[in-house]
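Here's a solo chain for you in structure tokens, the form predicted on its own.
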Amino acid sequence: MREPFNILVAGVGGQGNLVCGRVLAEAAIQQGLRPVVGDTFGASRRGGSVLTHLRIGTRDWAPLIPQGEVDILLGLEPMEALRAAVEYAGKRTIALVSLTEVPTANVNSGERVYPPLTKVSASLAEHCKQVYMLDAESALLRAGSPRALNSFLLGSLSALTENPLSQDLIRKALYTTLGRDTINVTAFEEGVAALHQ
């Protein structure tokens, strides 16, 4: 693993950033690692931007990610994984991104469109070394609840081949935090079958 190993999370208000950010750090220490966690927030309300940035490695790193230096992007909400991927990615990035839209407030008072995402897919891949969209969506209504994206983004990752943390632990960590419920349990499950197919 290269160190610091970075993962940034991007999403809005209240599709569960932090926790993400909470599940990766827990299993980062459970692997014995120093895992450093900032967080920024955009408007200072649900729907606003939100990145969460988490640095691995076996000693303690500033809590941001450098321009350009982002090994995986974790995109809960598809134009703040562009919008992060266009300040944070680099040649070796690696992005995992839900399908799933949240309009902002313009876009649903018709002042503005939202792009195709082929258009963001494009854009993305001009700014990652490789990009998954994963469609959450379907995932999550057979899981039971929309509000599991984390926990199936999670999965995802713990699939990811170039991901340093062990899936058991990301797992592990994840139920922890969140508890067994058979929502996220099927959640990462589906994650992690979304990442072969």
Second form
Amino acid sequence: MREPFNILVAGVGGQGNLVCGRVLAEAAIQQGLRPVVGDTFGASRRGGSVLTHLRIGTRDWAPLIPQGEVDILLGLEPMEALRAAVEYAGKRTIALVSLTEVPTANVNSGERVYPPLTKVSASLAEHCKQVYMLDAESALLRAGSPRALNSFLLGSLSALTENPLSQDLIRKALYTTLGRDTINVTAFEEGVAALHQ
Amino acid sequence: MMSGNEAIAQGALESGIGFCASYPGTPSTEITASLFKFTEKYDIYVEWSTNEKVALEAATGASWAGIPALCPMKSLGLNVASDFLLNMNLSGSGKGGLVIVVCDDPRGHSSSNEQDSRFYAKAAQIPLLEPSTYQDAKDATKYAFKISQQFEVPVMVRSTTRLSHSRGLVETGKISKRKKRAGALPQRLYNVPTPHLRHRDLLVKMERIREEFETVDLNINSNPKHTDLLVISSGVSSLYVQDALQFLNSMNVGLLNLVTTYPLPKKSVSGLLEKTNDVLFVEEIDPFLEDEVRMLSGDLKKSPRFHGKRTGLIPSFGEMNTDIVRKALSQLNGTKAELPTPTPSMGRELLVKRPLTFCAGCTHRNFYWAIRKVKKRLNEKLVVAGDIGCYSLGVFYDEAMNTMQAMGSGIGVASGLGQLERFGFDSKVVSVAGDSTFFHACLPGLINARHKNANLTFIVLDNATTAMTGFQTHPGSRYQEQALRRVRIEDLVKAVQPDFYATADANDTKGLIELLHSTIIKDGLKVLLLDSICRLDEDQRDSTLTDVHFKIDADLCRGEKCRICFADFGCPAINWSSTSNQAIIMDAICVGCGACVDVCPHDAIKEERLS
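Mind giving me the form predicted together with its partner chain, seeing as the form predicted on its own was just shown?
What follows is the entire complex, opening with the chain shown before.
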């Protein structure tokens, strides 16, 4: 594993950034590694952009990932994934991004236009080594709740060969953090399957 | 795993604290919040005080009586507490042990300013510790108690946002369950008639503490015999330095990570300065450590070259990060190739910002909507002097709030503006505060306004909880824990005897406009108490309205021609649908408050009761 291994989670307040960071950190500890998790507070409650920086290694790394040093970018929302990629993605970055948009207040009010998804993913591809745009919405419909997006993306991440954490440990950490209910279990397995479709 | 804040709380528990007093403020809140969980288990008393000055006074009382006490606060809180601090430092903190934790907020993520609170340690001549890691946060807090108990001085621990709000592994130790016994107070807990001699005695103590700091193992010095460059850092910045160094292999760099930054351990720092050619300082906010070391170098035979905020190599504002350090190191090293490749700007133009706004159903929106209407009626001759809380977002809501400075400043500023008619000031004056802020710092301003007959309207947006920081109980909270007695804002306001006083429901937008208008144009000191609702607090208590919902009548909606409900009023639950060319209400976000019904000039928003 590269020291440190950097995972950046980008989303909108309320989408489950904190849980993603918590689950992956727990999995890292179970694997005998030292995680550091940097969260954004405050604005997250009010629908702002939120980032969780996760750094995994053998010592305490700084709570913010340096520019260009992201190994995996977990995008809970397309435009937020791009916002994070513009600041932090680099030559090694593999992005896993949910296709489901969360519009902003000024988009809803008609003042601004949400960027077309084709442009967002094209731009993401320019910033990253590889981009997976994942159809989380239909998978989550099958799982039974749109709130399980974080479980879905954690599943996809766990199936990625470049991810240094064991899939089993991520799964277990998810169950200890969120409980082993059917929705999260199904969403996780849907995420695993989605990566290889 | 623990956040920096949780680690500080753990350190305090392991030091056997018995008392914690605090006022909530990001990024410090979780220190006290996590101690609340252990009140019974470890026999500790924890309170949310009315403000930071009261908190520090209460904690000092405990320490004087022999009970180890912790007093956490945010940067701005120390401004409030500083008056007491700069007296008590001379009298001493007694045998209990007193640790003040101050969490600074570089970049002002959740603050109204950017402030470096370390200067208070120097102003008060008290010891200062700056932990770098989560483990440090715990260990430094324990060491702070040890120093405080040994020398009977208050000790300051300073954290910054990224340490407070990030999480890492911490090894915990034993928490003593020993019963704490309060004893008699020490003698002479005042500085008169010889404050100057008390000052002299404190300076002597500080020299002895400096000696202690020379050998403490919290300071880490990883230094080859001769270095081209010595990097001196403190706090979480030390982690950014270590990060940056992994990108630079060619350099012979020494590191000094200081946790005890005031008083500076002179001998050990001087020793290192003599063995290097260049020094780079990396610290958060102001060049505090940099200036201390620069002063010290005046006594050296040969001084190295210094680089940092004073030379412009490191920015003097904003947050620290690895990239800033990396850039500075590359410039000193002349290895530009090792800089991170600049990110292509491609894609930036696609991004739409997510502006902060009031939650769906927040009654603060109704209030500001009404204020905007009244302002129009008064031909814009209306000034709103505001305050600190969720309602500070009024500055982003068509600039409905004109000034926003410190806790309690709204009524203070207004009481000045309310005297200016004699100089031709022709705007009506309104001041706004929340309920927790009212108790924190509004009373002296309100009493001043009454006493001096200032011409103003003071409006309290009372949602009966400390909403911004996470619903901490304050004296006026609707829900009080056992053994706490509610103090009503109404009773306090009435005691001040305003010329006019009224209460109103902040959910009634139409009534609010009329009440605000008729009150504001009256002369004298007027106070309005608005019964407000925090939807997040409601949500937490599971008391959201569910039996009504609202729809927009497509035949009545004027759509694009009007835009009032979704663009002007700006409730996040009302969207514009370009497919059906009308406004729509998002049932998933709408809380069913109905405030928008009166906002629509065409009566297109209808209530539907679910049977």
